[in-house]
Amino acid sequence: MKTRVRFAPSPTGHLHVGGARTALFNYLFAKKTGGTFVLRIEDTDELRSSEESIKSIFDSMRWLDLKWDEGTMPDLSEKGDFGPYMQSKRESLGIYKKYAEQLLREGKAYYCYCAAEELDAMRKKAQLEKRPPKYEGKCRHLSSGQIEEFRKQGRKPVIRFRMPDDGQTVFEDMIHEHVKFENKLLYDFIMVKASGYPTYNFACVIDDYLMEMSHIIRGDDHISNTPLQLNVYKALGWEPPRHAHLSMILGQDGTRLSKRHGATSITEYQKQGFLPETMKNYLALLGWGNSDSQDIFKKGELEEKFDISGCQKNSAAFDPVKLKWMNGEYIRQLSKEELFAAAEPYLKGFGLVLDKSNPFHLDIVAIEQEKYKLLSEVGGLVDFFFKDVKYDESAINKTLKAPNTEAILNGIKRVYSEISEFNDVTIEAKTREFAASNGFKNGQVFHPVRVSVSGRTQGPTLFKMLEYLGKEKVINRIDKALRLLQ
């Protein structure tokens, strides 16, 4: 059977780290197998589901570079032929309420009248005999006359799938190996909630069965609906994918990924200025690595070397701090147009619109590449370079206010005035220059030129600083400085 496999979010908000991390790997075992990458939509949460969810999570695969083959499409049509591929539209068409029906037919389902100060009082009494909460089965063997009174009271039933009472459902995890669930332990979980809409665990298993899914590879907090789908394979007699369940992604302090952690979402770590190649690698590495343990991958490398086999059952630890490292590492790769390009929207935030035409304005934009963690540091970085200069109150506590430093500005003024060819060379030697023959040392002249000029302490390297902001604003600006002294 050729590789089918399916990322089927619930659009109840934005994309986050765990469900980006399941949509990867669907995707690179799609690519690695030669097979199809689907895209499926289950919006039957009705007071949670919306557009807006969906177009962010559209979104978010997109910069990811996730390229679904089929599925729903960014403009809501839809691609292949296996549709619809939204869960809201296929109930519409009443494709789950005939395999309902069928199963209620078959005696392998019932309807539920059972209210819910019903239910809760089941859920308490269980929890004080310390016993599983699940339903007891109540609605089970219903009479029709007891039926019939129920309809009269004016109570909307739900469908429950019949589970086994006895025996074991036993499957072998991709992942885990070996998995079973004693059935008595199970439960009669809803397959039609009372709007007549169908829950996850009988519309996933009716949709990955019509569209022919081989593998179903998700998250290992999904393991326990495993069972529950499988009965409903068996009830309705079809063969079931095979599974994969990816271990849980936990924050530096071993708990369940979370807000309290940082940033869950991918809309915010393209907000805080991570390219998406970097969250693509490291999303890679949450619970997976090849035998070479690499962490940094080329272009392609990961649809090539993806394995599942390299999935590992344990936990996944989140680290920003890796993350953020791995970040620098591809900035570091980027060409200056390159670089340019993935700044350019940050720069915007900090007002500055540059020319990507202009040599000079890719050249400011690169002189700090090698310390870049983030794109959204860049524009506070180099914002001096076309904005009047702000001094920072330290900077000028620290050194403007120093021994010497008016005559040393006064001195360094006179310097740069008279350099005919003003680039870096010629401003450090005749910086040197002056520091050696008026016996100060080359700190004393670096440090306030540099806060002069910038406002800062740390910057870019500074002679090659002083050359792109060019000699009239330098003398300008220790011009400024020295009336700020006086």
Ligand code: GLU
Contents of the next structure:
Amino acid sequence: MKTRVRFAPSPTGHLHVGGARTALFNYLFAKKTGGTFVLRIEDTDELRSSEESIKSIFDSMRWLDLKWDEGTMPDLSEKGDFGPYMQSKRESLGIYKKYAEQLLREGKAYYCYCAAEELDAMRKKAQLEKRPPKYEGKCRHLSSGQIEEFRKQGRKPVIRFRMPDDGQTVFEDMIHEHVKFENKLLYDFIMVKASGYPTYNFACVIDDYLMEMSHIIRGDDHISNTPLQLNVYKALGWEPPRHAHLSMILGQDGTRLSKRHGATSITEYQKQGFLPETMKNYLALLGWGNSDSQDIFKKGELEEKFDISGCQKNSAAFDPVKLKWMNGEYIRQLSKEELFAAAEPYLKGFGLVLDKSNPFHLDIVAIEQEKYKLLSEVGGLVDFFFKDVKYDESAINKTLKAPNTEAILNGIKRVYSEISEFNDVTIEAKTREFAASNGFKNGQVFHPVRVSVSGRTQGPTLFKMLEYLGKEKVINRIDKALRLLQ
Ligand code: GLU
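In place of the form predicted on its own, output the structure of the form predicted in complex with glutamic acid.
Below, the chain from earlier opens the complete complex, with every other chain and molecule after it.
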């Protein structure tokens, strides 16, 4: 049987780390097994779903280069033989209604007329009596007279699934192995809301079955939904797909990753200056690893090496320090051209509009490539090449106010103005010669020159920096520093 897997986001916000990891593992599983990766939109929450969220989720998936073969496509068109792939569209076609009616007819589901206040009171009572606050089946056996009465009152019913009272629901999870639930702990969940819209647990089963999913790979926050869903498969006489529940992702404090831990949405990581390749690689390591505990995967390598047997049961820790380290590794692997292209959108945020066909611009952007950890920090490190220099207060006090600075800057200015080939090699030779012949230590000369031209005590290698700035700018800036000293 051909593998068919799906990512089924509920469009109620941006794509989060957990969702992105689920999407990635489904994508990788499909790639590895030569299967089909389907995208289904689960927009049955009428109030919270939005097209804006769909777009944002698609943008993030595209950014991560997670292409799907079938389903709702980025332009919201549909591709594939099992459409529509958006649950709201499927609902209007009456797809869920048909199966809900079948289950009602067969006595496997029932109308429930309990009002919100009644359900609330039941929950509170259960709490007081220290029972699990589950629906106890008040409407399981309504007489036709009672139903008539409720209808007259204008009550709108929901449809509940009739869960077996005893026995167990068991399944072999591809990650968690043998999973067992006592049926008495399950509850008669709502399949269809009073609005006529299906709920997640019901729509999901119908769609996974009709779309011929072979495997369900999702976060383990859904593991308690699986027995509910398996009972629906059973009631409909359908063979369920295989399940794999991915381990929980924890923040640094050991609790489930959430907003409290900082950025959780993929767009935020994009804004912060992570490369999509880093993100994809890092997400793959959240609950998965290969036998050689490899950290960095080359392009296309994950698609080859991913194996679901490498998924761990234990929760995965999201480590922002490791993520940043990895981004640095990825940035170092970029060519100058690639780095320029990746950094360009962030440079614009610093008011730097550079030209990729200008080799100096490429060199400047790459001047501290070894050190970059985030693309968003490049602009702040190189802006002094293009903008007027701003002197850092502490740099002035520490370096420019040192003894002899004025004499040193005046002297070196004369030296530089006489260099005809203004490149790092000649500048370095002349600077060292000047220091030696005037009895200064190298540092006594290098430091004030650096501060004069960049305004900072730290930065790129000095002589390359002077070369890229060019003779004229260097001399002007030394003049500016001298004026500051007077
Ligand atoms: N719409 C569900 C979610 O976003 C999908 C869960 C599933 O994969 O079954 O959590």
